[in-house]
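Given next, in structure tokens, is a single chain: the form predicted alone.
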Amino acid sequence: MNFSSENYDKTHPRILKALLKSNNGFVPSYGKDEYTFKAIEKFKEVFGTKELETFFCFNGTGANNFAIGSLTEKHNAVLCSDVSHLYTAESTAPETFTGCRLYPLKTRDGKILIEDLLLKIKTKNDVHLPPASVLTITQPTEYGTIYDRKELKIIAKHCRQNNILLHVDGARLFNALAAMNCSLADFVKISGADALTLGGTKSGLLFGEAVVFFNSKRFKNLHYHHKRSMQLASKNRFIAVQFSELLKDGLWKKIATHTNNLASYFKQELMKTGNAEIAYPVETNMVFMKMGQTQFDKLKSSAHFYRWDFQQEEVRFAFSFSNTKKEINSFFKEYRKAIKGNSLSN
């Protein structure tokens, strides 16, 4: 059993079928093919606007760097959560590529604190501190929590009032949308996002992410930034066709609803044991809980899951489309044995 990450999972059968169907003959390279054109039209349809530009990328770090690098100049600063993937897990790539300083914002349950956002926006020291020009938020957060509609509107308001552009890192955005019962078009209207990194890999794609710029005429040279960021695929059809399939017939929602439900079921079974401390609200497809090293060592042979934070003794369970309730039930048989063994040893 594997509850480590969606990245560990295979490719969704429908995505793989679409890839195989597109694997036929010669087509123009670098996104000049019919598969890419159709995918771009699909993006315009699901977002409900033609005033956007969509670009396909290889991976999340590259997609984020491309998005943020297109919105900033090298003397700028980028505001981000202090637990964001951008800040904690993308090494020096963002600052190296964009040339911008990352300013971390304080968070609660993974979500930025508005008071710290306003403090960082207003912090200035002539030319000695780079002015903030972009805020990037993760939806859902690294802890699986969600910015609700009200919170998104508040963030959007402060960004507009302070001339700050908003980038959304949506590596798992589909899970958030399913939990919010929200469409892609509604999300952009609510959040006022200027750019969005839309995750594919964690939603069943073999590989690939997308970056969408809204009211895109405001931004210059996006195609050059795409190339500069080394994210322009020569065989672009193989990324584009996957997104076309993911957005077709609500496949993204089926996957996200399934994985969110698994997390809720896991939480339900965990609470039945009477021996658990959940670290953060369970709102999407991830569950974080407290677990000592002894218990972790007993369980790691039964199932793969992350030791997330050693100091806080937190572990993470992330559910993918291949996971099942049967697997969760099997895990809890072993979990009950482990906690029973702990109580006997104490």
The other form holds:
4 protein chains.
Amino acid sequence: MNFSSENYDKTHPRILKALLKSNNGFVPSYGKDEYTFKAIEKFKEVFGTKELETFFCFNGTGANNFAIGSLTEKHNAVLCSDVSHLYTAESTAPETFTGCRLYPLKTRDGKILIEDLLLKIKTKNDVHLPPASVLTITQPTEYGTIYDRKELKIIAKHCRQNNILLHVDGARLFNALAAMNCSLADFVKISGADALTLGGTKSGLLFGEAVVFFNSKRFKNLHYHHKRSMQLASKNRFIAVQFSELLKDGLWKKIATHTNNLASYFKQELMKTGNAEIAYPVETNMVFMKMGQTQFDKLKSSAHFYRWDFQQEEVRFAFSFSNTKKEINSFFKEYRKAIKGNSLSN
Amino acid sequence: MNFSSENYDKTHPRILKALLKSNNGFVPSYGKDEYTFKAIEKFKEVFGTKELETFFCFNGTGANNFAIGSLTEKHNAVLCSDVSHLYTAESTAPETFTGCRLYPLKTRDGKILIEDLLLKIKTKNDVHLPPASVLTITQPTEYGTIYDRKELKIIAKHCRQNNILLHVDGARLFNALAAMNCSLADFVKISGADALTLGGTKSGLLFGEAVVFFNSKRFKNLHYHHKRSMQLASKNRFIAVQFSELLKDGLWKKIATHTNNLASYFKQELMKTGNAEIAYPVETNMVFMKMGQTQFDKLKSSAHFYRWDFQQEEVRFAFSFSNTKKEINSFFKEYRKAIKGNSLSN
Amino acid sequence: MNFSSENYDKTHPRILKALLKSNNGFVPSYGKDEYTFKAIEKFKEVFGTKELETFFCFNGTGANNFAIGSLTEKHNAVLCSDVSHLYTAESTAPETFTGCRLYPLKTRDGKILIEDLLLKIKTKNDVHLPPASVLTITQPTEYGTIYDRKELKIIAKHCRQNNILLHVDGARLFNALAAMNCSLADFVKISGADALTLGGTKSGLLFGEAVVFFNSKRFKNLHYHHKRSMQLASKNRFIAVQFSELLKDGLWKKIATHTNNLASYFKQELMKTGNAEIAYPVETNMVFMKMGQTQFDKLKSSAHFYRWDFQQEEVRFAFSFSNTKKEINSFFKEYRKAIKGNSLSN
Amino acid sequence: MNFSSENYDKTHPRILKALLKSNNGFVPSYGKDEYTFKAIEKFKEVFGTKELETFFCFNGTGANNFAIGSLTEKHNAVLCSDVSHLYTAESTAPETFTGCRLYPLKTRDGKILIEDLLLKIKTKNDVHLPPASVLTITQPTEYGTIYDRKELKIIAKHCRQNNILLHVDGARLFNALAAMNCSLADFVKISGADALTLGGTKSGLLFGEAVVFFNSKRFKNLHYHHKRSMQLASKNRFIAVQFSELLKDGLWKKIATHTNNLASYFKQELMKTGNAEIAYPVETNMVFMKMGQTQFDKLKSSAHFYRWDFQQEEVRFAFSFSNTKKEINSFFKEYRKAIKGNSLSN
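The form predicted alone done, now the form predicted together with another copy of the chain:
Below is the entire complex, every chain and molecule, led by the chain shown above.
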């Protein structure tokens, strides 16, 4: 039983099949091939606009830094959540690559606090303080929670009013959209996102992410930034074709609905045990709960999952497309044994 | 009456005289002159050790970034107070020049909270999170408060135990030392500072700061970093000779004692009015107080001082060597008029 | 017929098979999986030493900049050939990620001129000029030529004597080794390479490069640099397993020998036409020749190959594992038609 | 006798006097003072246009990198002469601060070769090669030679036609203008300069340079770049007032004419000895000549001057405002002794 991360899982069979089909003959390199052209058309279709530019990237860190580096100038700051991947898991790539300051915003359940956003936006110190030009939010957040339509509109409004561009780190965006019953096109309309990192790896791709810029004529030199960010793949067809498949016939939605349901089921089973403290609302495909070291040690031989925050004694269960209800049932057999006679915090 | 900043003041007469005396004939450029050599000897004398390297710099931003850039590698983070000059008043120079992440620490009265320091030191995320290699503290803080001997020793201990180098931004260090009745040599012993930015501009220099590295054999390529940071002056004698004078016969202490006393006197007069809320302990040469916009508007024609924090309605009075008790007395004549019939927050 | 680039070709069947076999079940992410461990062991085996560290990367630009960024400090310069991929095809990634100056060295047939290397090494300007700490050479060069054993030893000697680390960009190293009849282990011994970018993409991988550091205890924080360079793959097994296969049973040598032979055969056929000016010695899997625009236009409908240098009227034929002698024979049928009645430069 | 560098000289008496006069009372910091405002007006007057922005800087390295960093984006390259100060004497500040590639252009007598400029401008490699957006030339060059009006117009034309912005490093611009009998306003018209580094230190200032942007509305965020470049002086009046004096009543021209004349006189005396090989045309205030080590050793006890290029056995004589004809006469007494019975190259 492995609930560690979608990154542990294999490639999704349908995506693999599409990848293999494209592994045929010679095609131009660096994205000048038909597979890439078709994938770009697919993006225009699913986002419902021709006014976008799509770039394929290798990984999330590369995609985020390419996106944000393209939206900022050398003297800017970037507002981000204090638990964001950008702030906690991308080393010094943001500073090196964008040259900008990261300003962490306080969060509740992984979501930025609007009052802190406004405080940081309004903090001015003439030329001395780097002015924020971009806000990046993660949807769903690193804790699996979702900014709902209303929250997205509020953020969009504050960004617009303050000339702040909005970047969305959508490493798991499909899970949010499935939960919100929202299309990609509607999400961009509601959020007013200027740029989006769309995660592929966590949705079953062998590798690959995409970055989409909206109303993209505003942004200059995107192709240069893509190359400068070391994200331009020579055999680009192999990323492009996977995205084409993921976006075809709602495959992304099937996968996301499945993994969201697993988290929901896991939570339901957990509640039945009467002995669990869920740490954050379970809204997509992850469950965070409090768990003491003793209990963790008992369980770790039968199931893999992450000790997320040692100080908070939090653990994370993430569900990937290969996971099943059956595995969850097996897990709870072990879990019930482990908690027998134990109080919560052991 | 001008209590805006030491930066508004002219050059101190004694320093000017020394500067003029050095303005004589040809001497080697880029710090290879006798004035610079003598100043470097003076630093060794006042710090009581030969194991240091001193570099002269143009301004505080340059000095801080040169110092911190020399102590860090490309993948590191720097811990700093959330109200530090580095974090609030040096644009994106830190990110650009050091390539490192700045992690803001929470503060009370301008001083870092040890619990937040420990929290940030202990936060680990393998290679994903940039590890802190340097802590920078400001002594006195941007609010004029002082880390006392005990607090310095605690910080030193935590730094040592966690392999964190300590940088001190001493833009106004002389004011702290005068208040603590502490020599430069003792300060370095107590704090265990690895590198120090020693401010000259705010102590009466026409321009110029110094950076000192202690047990400096540990640090490689400092001269290259000095040049790379654009801080190597061609006519370096003109910075060096000012520092020689400032460090001679305790001139620094006379100036600092005078300005500390002015702040103390100001505070005492303010308390007498029975109508003032001091914002932070007055420990060096600055007084911060709450003041509403109405009152500020009444006073601003007769005296210059900074509206420091609009959200907190704080103002700052900073005292420079040219300021006098007489000016303070004049100020309070105006102040008493201004507050007549007013409540605090108007 | 496509002789454009190895990047145009599909994934090699044996590598694809290995990749598919690894696409099975959950394994730890970020290189903490058995596939990665085995691949790392394989590298130790083929390089004949335990004293190395291997890192998998996404692409050549990422690999080169990770390698060179790990060998340099912020004030250094990097010596490179003036036709190197680093200097001509990696945008500003080197400046951004390493912060260092690139110094281009003059070349003949793609190989650096030793006299220019010595000139640049010996050029000093105290702290004002960034000192070179790394030389990077490409083997085989971007023109398919090879530094022979003697030349490698001379370069190694000059590097050692001047405290210059040597990085080898081996995007096509296997082709050079096949041509030299040299093992990976011997190549490192002869060249004294401190770090090596070992190309996978051009040798039949779906994607992926590797960077190897030798006597790697000298280099600190390599794992941090790997992450900082945005080269740490979440599903790392999929790069690792491809390299394991490439290095198994001499697969790399079979592929490289085949493509080298194709270039050799192409050259031989070209010479027979009596109407061709080869631009550089044909030593690996590429042929560069002079070709006027008229002739290029005639041929481009029947065969794909690159117009390499417009000013020199040079074209490049690169041979990949899928290419065959039969294709070359077909090409020359068209070529003979195209040149009929034409002089060389048309 | 000291002909080492203008950087060795003291502050010019008139500039010092102006500086002392401004050392009076409290004035706003960070350039918001009347001295700075007046200096900025003076720049508009001498350049004959209101459409400019002037910024004061600490030193030449800071000024050049601020200027070029403001004209470039993260993916750009900068064309510069291969003997330029930027390329040979500013460490890695350009790479760190601008993030851009420096492309060295070949030179003759310190001046860029137009054919190499065009070659580099025309070299394209799609997104792979960083495109040049700025050309920087030094006037007069590092060898004291001058781009004449015709040469400047040719460079301007090529820049305009290729969308290349022109930066002029005018560390010694006044010497060029005095030699060309050209005003600052005319120089900008002829050269079409978009930005200019105007040197103060070498013209008798205690310290300080200026950067001027022309038609400056095109450039955004210049004030932020100024701060980010660590060039914003807190006591800015002390730089500004020196420039006001230098630009008043043609003081700059008096100084430059004097030092140019000294070089001219030196050259004339040198020619009389019948034993000298001048290395470059003597057009401003410097004389470069061939001199062997033996001869240099004989002279160095009586006169200071630089061994400029060890490989070429070149020495440099630079003349500053304090130098006199009398000193030159004294030098030649020694020189004639030193060369007696010696051939040129000893």
